[in-house]
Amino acid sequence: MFKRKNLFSLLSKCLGFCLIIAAPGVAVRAGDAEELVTTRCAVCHTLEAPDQSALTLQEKVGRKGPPLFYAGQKYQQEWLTGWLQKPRRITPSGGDFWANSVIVTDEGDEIDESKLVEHIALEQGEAQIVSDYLMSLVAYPQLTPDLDYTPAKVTMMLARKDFRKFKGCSGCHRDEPDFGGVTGPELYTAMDRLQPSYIVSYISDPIAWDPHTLMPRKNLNEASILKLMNYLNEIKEPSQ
């Protein structure tokens, strides 16, 4: 672990958003890691766990991206290391709160293109020490106890049924790349994305990460939130 610097101390030294650029194939020495993801992450990114207790949702509504302070128990390293370097929108809607750029119509929600921000892309050797760096923040280690998942074959109809209409999953999210909601991220890449752990206690208990979440707490058992893992694993976008 590294030893946290204050932050707004570093924000005052790093007041450009792209202040360290590392060139492809030159290292960056590992005591530059918190500076490299303070100044990359922390503009659209909360790096610090807040007292939750406090959190109001005018502070949801504000959030240029997701928070980080758990990446180390929600992301998938392998995945967040390629993603950094050639990033592409999760959630169709583009930030971490749909109405910032979601328009309600008579037909259904519209993105307001203009209101979408792109990602900035890492050369490799940042993209390495930046994920490395974020798979150090576990805020919460009791939310995440150790799973042993095995996947398991799911009869298709069945399960597609089961996430769209019975479990009404997309409303918010896709299952396939043009069928279901834009509010929220992208199921068919959500294995190769996310932690098996993390998913299950965030299916569980969506409101202990985040109060003011949109997503609804669904009291589900352990073989509903199974079978909904398992329906992710058979729809996850093949490796390229």
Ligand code: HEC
Contents of the next structure:
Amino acid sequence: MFKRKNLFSLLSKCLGFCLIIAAPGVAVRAGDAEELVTTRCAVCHTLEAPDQSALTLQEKVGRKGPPLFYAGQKYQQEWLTGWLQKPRRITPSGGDFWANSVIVTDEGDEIDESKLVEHIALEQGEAQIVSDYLMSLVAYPQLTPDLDYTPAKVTMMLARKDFRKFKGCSGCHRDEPDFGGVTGPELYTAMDRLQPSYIVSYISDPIAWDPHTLMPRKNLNEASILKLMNYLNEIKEPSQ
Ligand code: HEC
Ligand code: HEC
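Okay, that's the form predicted alone, but what's the structure of the form predicted in complex with the named molecule?
In what comes next, the whole complex appears, and the chain from above leads the way.
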């Protein structure tokens, strides 16, 4: 049995310890999220929908990170909260304007590693409130109507050939960690990171999201997009 004095000192030690543990959680409140994002993220990410018709190619070239003003339509929140605490590269060439870090050679595009920077990481409490805040940002609701996507099996060899060769997606995207282009985001983690309705919408009309995207609008029909979705689902890897 503890003597009274010992018990007291034990309790006070524990209290001090518990306060230290709780402190990071207390320091960030939901209301702080907008301020945190404005001060620490807005230098590289757009947080308000721009007037698309006024966007210039210059704006695209000067972008330091992907836009976040439609985050609520784009990300799976669980992924977002985790990634903000442990960010890792999604676009092999860095995710800002590709020409900043890609050297074009006769053998294909090479990445200038010295131009790539580590992404800022957030504490758990911060990541939670920031992801809640980002998920509230919606800009183009008409582009992601409710989608009832039920994955179906595909014949892998054909589906891979369709993605890589017939649709030409691997010119810019990877469907395996070491295979494919470096200018677009990796797609073997797309189904883990992104909402299915966003993926369908982006494939069907990337220009509606971003007038100066590199990704071409191929006018694919619903069946072709569904085939690509099923392939992305089949190759899905957890992204963290
Ligand atoms: C110095 C510039 C910079 C700052 C500051 C910055 N980011 Fe980023 N962020 C980037 C770049 C570049 C990428 C693309 C990474 C990739 O594709 O590999 C990125 C990617 C992301 C992504 C994933 C985007 C996607 O769709 O693939 C999220 C979410 C994100 N940042 C949120 C934040 C938040 C929240 C903050 C502030 C706490 C922040 N970023 C601060 C440059 C920055
Ligand atoms: C010429 C290069 C290019 C081609 C070809 C291309 N894409 Fe993209 N794609 C991009 C880039 C770059 C982005 C990121 C947005 C941006 O910067 O414009 C993107 C974004 C995407 C996204 C959203 C992913 C994310 O993490 O934000 C999906 C899904 C996608 N592409 C699927 C495809 C599919 C499927 C094909 C083949 C039908 C394809 N893309 C062909 C360049 C390309």
